[in-house]
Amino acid sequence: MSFVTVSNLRKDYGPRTIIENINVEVEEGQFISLVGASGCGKSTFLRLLLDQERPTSGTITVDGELFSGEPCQTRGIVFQRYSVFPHMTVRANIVAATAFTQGTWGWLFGNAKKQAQAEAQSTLDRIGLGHVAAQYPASLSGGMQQRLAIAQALAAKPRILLLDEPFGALDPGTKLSMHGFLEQLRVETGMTVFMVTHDLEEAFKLADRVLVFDKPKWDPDDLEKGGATITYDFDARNDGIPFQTLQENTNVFKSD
């Protein structure tokens, strides 16, 4: 059964259409990579999934429920540039994220604060940042800051994690380490993940499916005309076979 259902989605900015005719169904727990040329609407689609922006037309449902019109704690997001609070310690960043989900605008008191601090320390220990809990983000390496940003997004226990080029600014060694970290978190949490990336190797390595965004038609006289859509849906766990083809022709791939 589909967990995230996108139907006839379209987004315009004034006279310019960014994406259109987006139709996709995603099962709970799947990892979806979004690839395509710069400016083809991948990040726009991610913002629509976050409910940060509203579609011009079409719908998105999560577990059968239409979006309410504003982001909520069922969805967490991590950007390429570390979305952490620089004036707070590493531990306080996690505590603040927990507090925001409880509607207290980043502040907790008494037993609630003690419990949140204990949970934050446990989370940091689990992701290898327990030893820097009292430090500030500026003192951490790029990989450690991005690990903190992901942990902060997970503090709300979201069912969907949205990643917008989360590892694009990291060196190759740190990127590989973060891949392992993300794969481990996915196994532990069972989250549904949508990740925008320009790295095709990364897309197919981490994801179950790879969605390619592109314009099916180009007007040489007006390159801004028309929006992008999903032109390919690859099954990343079956040698990159297009997902739709795999479903329609399963007998072709059976062993003799």
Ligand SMILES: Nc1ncnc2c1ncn2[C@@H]1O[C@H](COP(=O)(O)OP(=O)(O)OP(=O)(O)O)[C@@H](O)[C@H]1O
The other form holds:
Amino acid sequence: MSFVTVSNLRKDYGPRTIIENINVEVEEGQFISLVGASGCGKSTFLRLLLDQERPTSGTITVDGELFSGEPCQTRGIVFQRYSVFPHMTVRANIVAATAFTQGTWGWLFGNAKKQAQAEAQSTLDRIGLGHVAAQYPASLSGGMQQRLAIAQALAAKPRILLLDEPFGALDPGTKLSMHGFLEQLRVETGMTVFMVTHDLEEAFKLADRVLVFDKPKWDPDDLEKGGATITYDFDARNDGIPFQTLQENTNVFKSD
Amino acid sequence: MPTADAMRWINRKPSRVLAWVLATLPFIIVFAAYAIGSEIRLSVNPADKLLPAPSQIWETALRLLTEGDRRSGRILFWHDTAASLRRLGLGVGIAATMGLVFGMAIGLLPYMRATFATFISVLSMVPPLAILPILFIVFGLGELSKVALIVIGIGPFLIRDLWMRVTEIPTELVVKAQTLGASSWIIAMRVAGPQIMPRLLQSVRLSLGPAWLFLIASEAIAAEGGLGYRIFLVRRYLAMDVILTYVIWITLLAFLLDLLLKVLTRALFPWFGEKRA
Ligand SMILES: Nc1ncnc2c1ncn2[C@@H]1O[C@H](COP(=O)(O)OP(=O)(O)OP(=O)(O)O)[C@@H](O)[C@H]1O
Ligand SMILES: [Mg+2]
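Form predicted on its own already given; the form predicted together with this ligand follows:
Next comes the full complex, this chain leading.
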């Protein structure tokens, strides 16, 4: 049995079906990219994986178990915006991952606090945010904030990391260094990753599999009708070489 | 390139000095208008009481601030100020605490929302001054009824405002806290609470105006002291100089309180301003 199993998943908002007939099996440690047109339900799918919302029908199991009905520590998330706590310093944002599980009040004291702070500092040093540990996130650049958000999500040691267009607002250079950062973290933790992106190159570069969300059939009279599903499931290992091969096999690249 | 004259007015800004001059200008104009009006009336009738000369108000103010009452020897001015500020502080403090507790509870917990949302919305429609007589009957003419009026007057507003601010906290942050393992209580204490505190101070600033209104209204009707009480007492003697001194003083107090809260917000929550910079 695979690690994450999604079967016959469907989500409606009111009368509109957003996604339907989603069936996927994902092995532990796989990196999955989700691509598709804007508004086709990628973020909705992530919210269902996070258990922030409940599916209209169908099930998701992780390690054979159904969800409990609310987000939990198994699955970490990085949103495009609002991912870190603006009222906490950069270091406190990392420490929060430890402190929030503590006792009734969510504060650390004495040695536990010192230790958590030291650990947070070394994490920050490693990801190049050591020098801004005492500042508030608002004073950080977009790339730094996203690095912080990823480090914060990982500090809770999730088995699955969900990323919703995490690098969408970054310049190409920063994006590249964030890719390096993410690949390194993945090697270290071996976690399963789901990443939504609009950047196909990024999707194929980072992922083992690229899932394409699209509507299987478009009703010309009612574009809103019907939900999106997974229309392609590309093998994207070897930096997307199969993707290239596939492109070459289509008539576009055929010379004879 | 367009010259400065051709620039749109929405883009033209006064220099620092000019801004300062412009800010004082309305005060000077009002003062001058009053002085001229007073001068005209007094030249017609030297015994006129309606617009006392600025110099007379100044003398009255000095007398009020320094001389004790003939009977008790207390300086009534400071006595009134202390009494009013105590009522205001208590009323606003209690209302703010209620606003924080109920606002957070209703904003965060669907069960609380289901129970209290409609009730609070209806409650905030009750005109507070209309129930002032009830307060006097129930709580008597003492301090309690005055504090109660302030609490009833601004409490529902603060609760509704804070509850709205809580729902404005990005869902992302609340979800994020859950993925870090936080319980409901920890989310309230460490995520929603800290984010709401600067907004509480802002709401309190906005509600200070109504709070003064309710304070003075209740003091005017029944009290043994207080700024509002004194104003309505000396009204009988048409003592405009005393009334004006008190009005200026109340205005100054309100202004300083507002400033204090503003400075406090900035000092206590440095992250708050940065976010909207
Ligand atoms: N809470 C909601 N209530 C009603 N409709 C919603 C809700 N959330 C999302 N939708 C609708 O569901 C559809 C899919 O939204 P979703 O955010 O999942 O798209 P997306 O694929 O992530 O798009 P993008 O690439 O632009 O982020 C949209 O048409 C959106 O309007
Ligand atoms: Mg989206």
